[in-house]
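Given next, in structure tokens, is a single chain: the form predicted alone.
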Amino acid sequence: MQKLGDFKLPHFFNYPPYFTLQPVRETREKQIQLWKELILDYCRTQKIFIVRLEEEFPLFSNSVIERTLSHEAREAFLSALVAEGRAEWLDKGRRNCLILWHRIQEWADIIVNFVKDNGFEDSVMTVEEIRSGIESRGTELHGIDRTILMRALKLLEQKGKLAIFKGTSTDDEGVKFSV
């Protein structure tokens, strides 16, 4: 089996034709469902949050069999992702899509476990420190991407979980969690 790093490609990785988009509808939607689920789980285990149409992406190109997805073909994967609501273009000319491996509600709930788990139902925490602060090493949260911490966070503010406290900068922007 093929690997990208540590990552385990799967077998139709390696099968020509997935590099182009089928003709035939019923191949077509089991291709478009391949490619969502491994984009899905690569950026999952890659911890990747947004991919750019434009650039590079090691899973749109395969050297072993010589094959690299169309604009047309990385288009129409991500734009399934879309549908499902589990992607989102950034951008009007749909060249940045931010991948939610989590929905908002998922990332949400991770939030609350993580309050829980390290006692910091009554605490004060920097959206900075949430995203990359000794707590939050070795758990889902570290690394997050700002735009989906910040949605997350916006969603447990409103069913009254938490209150966001806007400092002078986007450096120390302030949650206060009520869980």
The other form holds:
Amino acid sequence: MQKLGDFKLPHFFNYPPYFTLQPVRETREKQIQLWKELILDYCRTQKIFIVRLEEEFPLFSNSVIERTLSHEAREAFLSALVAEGRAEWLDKGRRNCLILWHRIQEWADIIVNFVKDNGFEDSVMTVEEIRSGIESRGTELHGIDRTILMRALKLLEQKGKLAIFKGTSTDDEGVKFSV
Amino acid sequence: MSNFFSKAEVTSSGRPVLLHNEVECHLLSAVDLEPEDHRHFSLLKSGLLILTTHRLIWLPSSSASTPTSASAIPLAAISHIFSSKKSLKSVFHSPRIRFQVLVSSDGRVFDPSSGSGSSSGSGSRSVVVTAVIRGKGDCDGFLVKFWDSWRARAWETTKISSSGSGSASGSGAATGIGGGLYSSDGSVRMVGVAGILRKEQEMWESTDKSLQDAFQDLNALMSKAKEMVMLAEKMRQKLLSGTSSQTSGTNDEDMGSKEEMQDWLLSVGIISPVTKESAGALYHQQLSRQLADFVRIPLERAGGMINLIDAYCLFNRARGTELISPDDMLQACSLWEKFDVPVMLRKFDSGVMVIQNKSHSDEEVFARIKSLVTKPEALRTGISPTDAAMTLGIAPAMAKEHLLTAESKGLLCRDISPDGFRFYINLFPEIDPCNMYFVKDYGICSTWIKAVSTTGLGIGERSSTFR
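Since the structure above is the form predicted alone, I would like to see how the form predicted together with the partner chain looks, so please show that one next.
Below is the whole assembly, all chains and molecules, this chain first.
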């Protein structure tokens, strides 16, 4: 079994045409689907939240068969994720992509569950504590990307599940739950 | 002894001072001028003889004593030029040019420009002058030019303008009377604006006239051409209208003459307008059949498919003469649809056009490609157009077209890398995105995995059946 770190790679990862953007529509659609799943899987297990196109991304190269995805191909696959709502471009130049292997709504649900599980229904916490506090260890929230966390929190705020307030600095941004 | 000839003005460097409009035409070196009566008049020995439009000028050679002995004979004073006699004597002697000169009462050359009064009463006597050409110049050429200049009478036009300007400018305008239009330092002096304007006017008028004459012919040609074009148009219209009335049924005579007209038009370069509606000009029909016959053998050799350009070259080479144009070729091929011939023209997506057997089936080619691309070696490294060409027995360019077509049908996938452009069997259809790691037993993925893993490339999950 071929691995990338501790990530199990599917058999077609060694299929050279997988690394060439296919021109025939049907074939290309299948190819894109496979890449989308692979990217999401990989990011989820490795807890990667941002993919930068111009940097080395282990998934985009295969040294065994000596193939690398072209910039055009990378952009095509990530754009497909964005179109599906599973990713977002962080800049106009499309060089950095935020991967939402959980959708924002899913993250919001995870936060709500986290709050309920730990009895934080009426408590106050800083944003940092949510992502790196003792309670978060072992949960998916641990090490979550700050941008994503803020978006999920804002979504919950809109629903009235919490209130965000600013502290003296960004680190002190806090949340009052009213789940 | 006095000088028989008129005096010629000379510049400080020994060049003759030319009259207004006088142009040098020819010259001969080492020439003696001998007037007939050389008892009273001196010979001019070994000088440069210059023919101009107005005069014969004789210049002494540099070794001569006096520069003042430059002489001239006005062409106006010449009454006759003798043609050269080729006799036995002339072979051994230096060539001679002889001409007759009018002399005035004092026995010297009559100078028409001197004294307005004597213009009517010219000298009655004439004397023969011989020019002996001792140098190596072109004597015959000189003689011809001599005749031309003498006949051209260039001095007469000068006379007219100068006399006209003389009267207009009044007294004291010119140093000499009539033709003396030069000043002492050799430059030509304008003798009055009216004279120049008149000259210009004359020049324009004559140019205009000659242009008009020339264009008369052109106009005639143009009008004829217009007639011809109208005639051709009429015939074309007739042909076109003839076809539309075909529903009533044409008799053979009509068809025959119509075909004749088409052939005639074609030979003049006008493409038959009936081609699209009917079966086309007879020429193209014949060509089409001939081409279909010819192309059979090259097709077999090429494995059933041949590039249109290659076919064109082969066909023209076989014809030898009466080559056909690419357009004719295309027309001939497109006509195949209407006949029952075993060949057809085919255009690929990439724009490449080929001639192929009607019996050729894409499916058959794809089957052969599939069997080629599922061989273990091909599963590992894919195939290139050259590999396919060798296996299928066709040209690499044709093979590439086939591979691209197979790709568009979902049979193959492309792999572009620094190693080049290669094709693999398409595995994607068998893979389920929701279950990426699953490999079907006995499917193509399974075959591929087996082929690849023999080289030691670690591959994904094996199928449930352990090997």
